[in-house]
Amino acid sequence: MPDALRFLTRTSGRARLDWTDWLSYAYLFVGLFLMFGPVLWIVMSSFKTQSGLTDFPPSFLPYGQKSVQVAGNEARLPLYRVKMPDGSTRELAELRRIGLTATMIDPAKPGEEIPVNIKDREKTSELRVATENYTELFGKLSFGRYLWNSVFITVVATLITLLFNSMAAFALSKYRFRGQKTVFLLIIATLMIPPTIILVPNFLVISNLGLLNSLWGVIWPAVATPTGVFLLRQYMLTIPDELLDAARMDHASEWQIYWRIVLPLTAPALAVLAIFSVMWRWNDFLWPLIVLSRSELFTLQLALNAFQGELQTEWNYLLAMTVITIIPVTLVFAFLQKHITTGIASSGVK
């Protein structure tokens, strides 16, 4: 913490802040606000009630409308601050509403019904954290099942991606064979092909293999990525060939050289590719939508889409699900971000 504080309070070589320091800090704070402001707003909104989300003007904190239990009514009635004809203000509960006129009652005198124009009242709000938006998710839908599907696809696809891409990068960086550069250029050239163009061929292959409505049908088509091969190959080129020759002289097999020497030394680049892979797989929507049609196989992204009704959407639960889908990617980035700069910087050095 002292190191972070010392870094944040550094100046441009003077004892006090210069105008360039103020400009730099202003730029950083504006960037921080633009990047994390919307995320923080979504998190706070996920703790609002359904009625709190429709308030205008919207509030940052999770305010909700007050309600009261009135004798003779099973449900709690919402409270309003009503301006009476004599100019006084009373706190009344809404019994029912027809058009522009609401029938209100005094919680202390529930027998007296008071007709009120909705223009003469305003909601009575209080700070209320709606934790039920998260706790009731498991009762509203098979949230645990969707979460498991997303975790399974992301973890398995990432592990296979790291394995396949690192093996290809090892062969392209440490072996010499005819057509080596041609193969590498063909792999890189696939970056120019839009993913939507190969959707139909991929679908036909998955269909012929009998992997429709299977989580493996979502995993296999994207495990080999040209970006990963390029990133790892460029990093492996920095590993001295003499180190591998020494291992061969000690009678190490090619698999042992790859597994025990090359992979540990490529850890920073593998961490970068792992972050990219987790983000790609976790946020993928189009390909799972094409392959999966059974609801029990849906990922969280498909569940979010299916949770929006044609006539009515429970936005409080939808926002809670959105926050949960953000958490895994955020955690992966937080734990592996120290390898990003090292991995990307070293991947371009030869």
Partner chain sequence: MSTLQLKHIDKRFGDTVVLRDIDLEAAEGEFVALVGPSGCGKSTLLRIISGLEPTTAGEIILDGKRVNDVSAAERGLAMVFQSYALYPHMTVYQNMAFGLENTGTPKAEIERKIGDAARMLQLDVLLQRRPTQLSGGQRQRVAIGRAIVRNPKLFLFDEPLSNLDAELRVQMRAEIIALHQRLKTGMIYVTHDQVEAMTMADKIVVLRAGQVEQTGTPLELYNSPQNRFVAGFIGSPRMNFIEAVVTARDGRGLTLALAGFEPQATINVAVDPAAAAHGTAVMLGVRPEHLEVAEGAGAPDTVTVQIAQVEQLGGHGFIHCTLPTSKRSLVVQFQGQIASRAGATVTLRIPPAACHVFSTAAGEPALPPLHGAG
Given for the second form:
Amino acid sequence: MPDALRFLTRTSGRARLDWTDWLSYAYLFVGLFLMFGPVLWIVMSSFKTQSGLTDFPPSFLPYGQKSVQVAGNEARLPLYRVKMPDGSTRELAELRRIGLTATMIDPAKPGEEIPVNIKDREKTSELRVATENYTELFGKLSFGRYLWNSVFITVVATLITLLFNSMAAFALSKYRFRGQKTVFLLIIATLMIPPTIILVPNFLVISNLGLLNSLWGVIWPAVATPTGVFLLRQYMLTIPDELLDAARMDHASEWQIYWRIVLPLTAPALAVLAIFSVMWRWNDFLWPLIVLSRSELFTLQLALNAFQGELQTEWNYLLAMTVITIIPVTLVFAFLQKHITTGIASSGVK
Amino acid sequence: MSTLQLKHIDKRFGDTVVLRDIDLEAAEGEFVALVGPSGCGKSTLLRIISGLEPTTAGEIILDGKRVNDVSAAERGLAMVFQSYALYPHMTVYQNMAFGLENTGTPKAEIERKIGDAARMLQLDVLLQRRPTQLSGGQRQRVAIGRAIVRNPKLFLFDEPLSNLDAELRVQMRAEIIALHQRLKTGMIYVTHDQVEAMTMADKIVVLRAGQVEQTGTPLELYNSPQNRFVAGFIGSPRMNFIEAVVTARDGRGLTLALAGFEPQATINVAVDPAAAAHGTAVMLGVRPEHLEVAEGAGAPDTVTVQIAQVEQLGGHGFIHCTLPTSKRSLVVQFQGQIASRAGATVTLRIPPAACHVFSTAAGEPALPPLHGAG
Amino acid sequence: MSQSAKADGDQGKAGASALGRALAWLPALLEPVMRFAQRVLGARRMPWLFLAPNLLIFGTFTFLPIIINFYYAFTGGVKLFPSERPFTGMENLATLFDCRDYFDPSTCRKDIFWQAVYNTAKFAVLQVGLMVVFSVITALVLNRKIIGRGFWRGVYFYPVLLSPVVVALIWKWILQSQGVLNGLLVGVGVAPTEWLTSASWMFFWVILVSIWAHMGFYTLIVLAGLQAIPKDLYDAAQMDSASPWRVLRRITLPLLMPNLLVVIVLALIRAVQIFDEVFVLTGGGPGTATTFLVQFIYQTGFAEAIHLYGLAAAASLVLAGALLVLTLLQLKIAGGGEIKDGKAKGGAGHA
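What I would like now is the form predicted together with the partner chain, since the data block earlier showed the form predicted on its own; can you produce it?
Everything in the complex follows now, all chains and molecules, and the chain you saw is the first one.
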């Protein structure tokens, strides 16, 4: 048996695929389906009409029920395919429905009302992309407000994070001073203290600082990330100290050395941290949930949560909003995947 | 055009003493080489001069003024680093302009200065390149150019040629010498390569374990090393050392019995007889190029040894010999070519005037030569 | 020159340096201030100035809260301001630990707390166990000679980037009674299930969803570990005629072990803190079937009508204790507690 196995695997790496290769690809394609399938399903669903969403079993493509304008009726009437007692099939519009019996009319002959048992009819569907799920979002749900809040927090927090963290990393990697080791250990220690266990006291601090129900209450606690300091410090350690000496001989101030020599050379690590920071802040949930209780301050994540918790969830809007929330993340993923994955692999932090 | 004086410089990192009581003087326009084995403190000394490293004690005097508390930027010196330390994200032009911009030099003047330096160093066509696009020699030139445009009082070089291959090193050596002759600015040059120091410097300072062993012109160090360390460090190949005992003293100097030879060898050396008592153990030093292959055995001042290996280089060559009853070996440099092979015995003459005798006391100082001899 | 800085620098250079130039106004703006600061402080004290903003924020939002958390845990009442809170000693902790039988949450005074503790423990063990197995398998497959490895790696990584809320909504939409999962079941002739209202099914789905969302991250770390195994070991094994199975058992897995231990502890640290996606997906229900520790803290301290900050802080201490144990374990594994030069892998929090 081992011989057979060896014989079979011997070709791996050559042009011909052996069964282990087939198995690998099968695994990967199943993975592709499981990982992207749910997201794709959300995207497809977000283009369905409210009634299309209630169809069961659901269809993959966004079908909506056909409707027709019938003389004498203001609203458009839904169309059904009806099996008539004589065995023929006709396309009729529903006027009203009481119990199991629907009153229907033929759009071509609006005068005649036909009673139909609802078992004998079937919705007439057509492919219809409900873009109004998206277009109506802005007017209807102060969606623009949530979007702005999310963008503001993400952009501002990321900028400050990059500045503060690179400053600290510069001090920790490029100077030797008393207390340096202690400071570094303290910062590493905060890496071990998850924000979840200091929720209550942090709430007190924020409310004492008057930052409750303020976007800055979300931003300030988030900008000093131990992860960022650690990541940047490791990178800055690879910059030769002689460059700094050369700059000192060149009359540069310490701040100039920081931003004209060290920062540009740290650009790849800064890019990784920028990506991380954008993801963190865009996706933040628990802390904003505690700090921001007024709905006009909600971020997209909070709005989504509040919206889905309502008694009558309007799933068509909720799904559209979800998709919009996913878009920036997906764009970042598509264009910067390599940076993210190498950043994670090299630093072991998320 | 500046003078530099170091007075009693001490440097400690925690409990580790790196430099102890260093005195040094560099006259106007002088090329001073700091040379010594790695770890001797020569680079630290250079960084102290530059202002990048503070001293623990002692004074640094530049043009008669104490500059201990003046920062690196304000001292008006320029430094060429071992790794060149070119800013990788800037072009050659930006690299050279950075320091001038920091001092608020007008743009036109920056351009003129860089233009001059670039012409001098043949960097004209490279100004828009980045350091990564340059060869080792070109990077070296940019580093020098960056120092030149600052118009410094002194140039500091920290092992600038150690990252280059042998051929380029010789070429850059010549360029730096030419540059020194043209600019006439003083240079302090750190190297571990005594050949560089010998060929380039006006004055050499030999350092070991944080202390100055000897200061002098290249030939002073070669001709009269003050101790065994300097004797062994200066000169290539290294000086030969043979253990010996003083057996007689007279007006012509000392008579030494050399250890390790068969038959027993004695030679006379021109050393002040007052410097060593009868029976004192000493170390005889003689350079390979001063040993001579003699015709017959038994002549005065000759020894007989066995050849272990012969290296023929054509124009000259080396014989490696083993001493019959000692682990020491001798290297002999000969001119032209010889027919001797490994395994044969050879008689060597040790010219008394070329001998150096070192005490075996701490520091192994050299014994003073006989007055008028040497 | 610096080799690693250069090697990394070249690939993302164009984009990164463009970004850098665009952001340079910020430090440039600060230059006059900093020049003045250096004149006043001297170059030697500048590192402290560079550290100051970070330390200020860490101090205010991490270290200070840790101290306050202890204070809260040992005081009672419903007031937020410390001076208005009466000292109650161990009362909060005693309330949490008041049980007749620790293995039966219903006999405890704070039955929800103990339910949450057991749920969290059960969740952590099952989720981490399954996730590590899937991560290793996926990493092994990704480490083979496959076409488009970067793409496939991305496929598994993509959900990691999604926010917990989005993850929860995606799965809620799939699992709802008229959702696509039931649709597919009906399609193959199986009766549909009410996933969202069945306690046992929901626990299962919470585990599955969290694996779906986080597996890609651990796969990456395992993959990095696999790629660190020298290729010539495999060549040597081939020369020794080792079967693929033996290569996996005797070479790959043993050499992957240190990396794997880090992954396991890291995953445990995160699993114990599970909150966001479950909170949105299930709200802790049905009943208390998916109520975990952090949700208990959140509800006790913030969500319920009476804010029992003291009890929430006490529960935080319990959670912190668990995390401390796991972190110490991690440090021990990561190399005898040495965190000097970049060996401190990972960490507990998200940021």
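Computed from a predicted structure; not experimentally measured. C-alpha atoms forming the largest set that superposes within 1.5 Å between two forms make up the rigid core. Numbering follows the first chain given and starts at 1.
Relative to the superposed core, residue 118 undergoes a Cα shift of 2 Å or more between these two forms.
Taking the rigid core as fixed, one finds a CA shift for residue 174 smaller than 2 Å between these two forms.
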